[in-house]
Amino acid sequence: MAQMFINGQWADAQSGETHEVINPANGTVVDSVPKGGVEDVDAAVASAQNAFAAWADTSPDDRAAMLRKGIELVKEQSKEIAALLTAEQGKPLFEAGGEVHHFLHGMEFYAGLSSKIRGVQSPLPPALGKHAYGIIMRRPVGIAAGIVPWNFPLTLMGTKVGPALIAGCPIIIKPASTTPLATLKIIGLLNEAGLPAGVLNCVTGPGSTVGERLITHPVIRRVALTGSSETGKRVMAQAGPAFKRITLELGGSDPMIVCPDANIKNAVSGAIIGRYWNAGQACLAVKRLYLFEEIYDELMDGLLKKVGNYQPGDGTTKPEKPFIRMGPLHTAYQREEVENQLQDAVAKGAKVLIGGKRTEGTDLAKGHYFQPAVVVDVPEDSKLMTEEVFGPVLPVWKVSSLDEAIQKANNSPWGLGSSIWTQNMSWANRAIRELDSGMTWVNQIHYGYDELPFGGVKASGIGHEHGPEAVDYYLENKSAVFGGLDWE
């Protein structure tokens, strides 16, 4: 049985309770983990509090050196970690390997950034003295909590651990109850690299107990969540009264606009990866496709051919070429929700051009498999439009102008990502200015880059992860004024 990591050592839940981690591909038990409670969170917070002063006083170069040593240990076991991720989450091995690679890239980015955090020096009015000046110091804000979802558990853990550690903040990670195993493996390796006890902890257990205690614990000053918009509202309500630092990366319904001059082949590939990667279970995914009428037929032909090449199945196996493996949806509930959203649209007049059904076959009966779908004539009031669709269903609309495309794209409560596919820089710049989203890609697939700040607008959240800007949420500014100094 796996264990939590608290105060530099592996630990069971104080209650002795456990819960099973189930493989979504076949329903088998992968392992068991502790079902942590409030008392386990309190123990982790106490250890982080004890470690805080010394870690904050550790030089940036020393922090980075420990991080780099941990990165090397993870690299050495990357294949084992990817296999563990596939077993607990369901994504194909090549996608799991990609996620491990993305995690490592992000951690390397933050290790390199560690020694580059700088304050500011500024001259002050001469009334304070001829040579008066002020400085702004950057100090770690305190103990942090990172709450991580099940769809990309490693990548989204790294976007919290990396900035926290280089800023000098101990952090406690709470993984999703269904995907804790690869996370625990990595956290153990990072600690093995020499992190002081209490600097990096991991507590497993339900969000209703472990998550809420982390959010409301008076010692924790920083909360980073990736999750649904509804969960984000609850976190704001719980953390706001204590004036905690909060970042929320929430849901999305990202539009993709393809213009008449676009490279159709590239646009098809972008739509395929942007919608169907990880079986469509991504906040940052293409969830609405808007095609100019001039290229509608050509692009749809290419899209349907590519979607038809997907073959749902166990992520540890490879289909024969040209077929592409798609893993199961993560839970039975997730599949039922996507089915319900699709059925609602069909009942209101939408047409399914391909897929949209459970995969048949006795060898797949115990997994949560679903055939990827393309849907047209989707009403604006259907659940495919008004709800976030966390599965492999892509609704497509025909538009006649960029005005219409942008208007339809912005007709959403979310604003996480967006993309436009065109060679016309005027159109591209207009889309960047006018699309209501935290990021806009131009002729690129939807993907989060470690070098650039990433976050949403509207119901897609507040704050940023990725980039140097992410570190700011783990630091506080302190101003100091030097006046009346008789310096010549």
Given for the second form:
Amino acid sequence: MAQMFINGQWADAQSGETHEVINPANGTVVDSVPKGGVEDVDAAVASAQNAFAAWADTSPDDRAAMLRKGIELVKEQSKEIAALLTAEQGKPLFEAGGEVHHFLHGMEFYAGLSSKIRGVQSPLPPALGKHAYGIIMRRPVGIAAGIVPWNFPLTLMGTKVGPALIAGCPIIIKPASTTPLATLKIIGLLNEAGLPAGVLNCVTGPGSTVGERLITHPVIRRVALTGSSETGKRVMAQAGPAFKRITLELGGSDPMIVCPDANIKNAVSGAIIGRYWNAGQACLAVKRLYLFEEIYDELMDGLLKKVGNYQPGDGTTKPEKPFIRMGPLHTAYQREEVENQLQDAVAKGAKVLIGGKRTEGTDLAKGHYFQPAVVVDVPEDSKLMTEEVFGPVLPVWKVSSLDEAIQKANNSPWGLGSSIWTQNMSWANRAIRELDSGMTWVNQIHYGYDELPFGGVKASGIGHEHGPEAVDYYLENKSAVFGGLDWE
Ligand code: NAD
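Following the display of the form predicted on its own, present the structure of the form predicted in complex with ligand NAD.
In what comes next, the whole complex appears, and the chain from above leads the way.
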């Protein structure tokens, strides 16, 4: 049985309770983990509090050295970690390997940034004394909590651990109940690299107990959530009144616009990877596709051929070329939700051009497999449009002008990412300016780069992760004034 990690040690839940982690590909038990409770969170917070002063005083170079050692330990075991991620999450092995790689890249980015965090020196008006100046120093904000979803458990844990640790903040990670195993493995290795006890903890358990205690615990000053917009509302309501630093990386319904002059082959790849990576379970997935009528037929032709190549199956196996593996949906609930959304659209007049059914077969009956779908004639009031579609279903609409494309793209409660595919610089510029989203990709696959801040607008959340900007949320600015140096 796996254990959680509190105060430099592996630990069971104080209650002794456990829960099973199930493989979405076949329903078998991968392992059990402690079902932590409020008392386990309190123990983790106390250990983080004990560790805080010394960690805040540790030099940036020493912090980076520990992170780098941890990165090496994770690298050595990256194959085993990827296999564990596939077993608990369902994604194919090559996608799991990609996620471990992305996690390591992000951690290297923050290890490199550790010694580059700077404050400011500013001259002040001479009325306060000649040569008076002020400084802004950066201080760690305190103990942080990082709450992580199941779709990219490792990268989204890294986007919290990296910035917190280099800012000098101890952090407690809560993984999703269904994907704690690869996370625990990595947290153990990062600690093995020499982090002092209490600096990096991991408490496993339900959002309603472990998650809520973390966001309401008076000692926690910083809460980073990646999750659904519903959970985001709850976290905001509970952590907001205590003036905690909150970032909310929530759901999305990213539009992708393909213009008449686009490179169609690249746009097809962008739509395929954008919508069907991780079986469509990505916040920044392409969830609505808007095609200019001039290129509609050509693009749909390429798209449907490629979607037809997907072969849902166990992520540990590979189909023969040209077929591509798609893993199962993560849970039975996840598959039912996507089925409901699709049925709702069909009932309102939508046409399914390909896929959209469960994948059956003796080997597959116990997994949550689903044939990736493309849908047209989707009414704007259907759930495919008004809800976040967290699975491999792509609704496509025809548009006849950039005005229409932008208006339709913006007609959504979310504003996470968006993309435009065109060679026309002024159209690209207009899209960047006018699309209501935290990020716009131009002729580029929807992807969260470690180097650039990423975060949404509207129901997609508040604040950023990734990039140097992510570290700001773990730091407070303290101003100080040096006066009276030269009073005559
Ligand atoms: P979720 O909101 O159900 O759960 C996310 C995490 O929050 C889990 O660890 C869960 O246990 C915890 N949680 C749930 N209720 C809580 C509460 N009341 N208090 C504290 N913690 C609580 O989301 P999910 O289904 O695991 O993940 C999918 C969602 O995450 C999608 O909406 C997706 O778009 C979003 N997401 C956003 C980004 C981004 O960067 N914007 C990235 C990935 C996923």
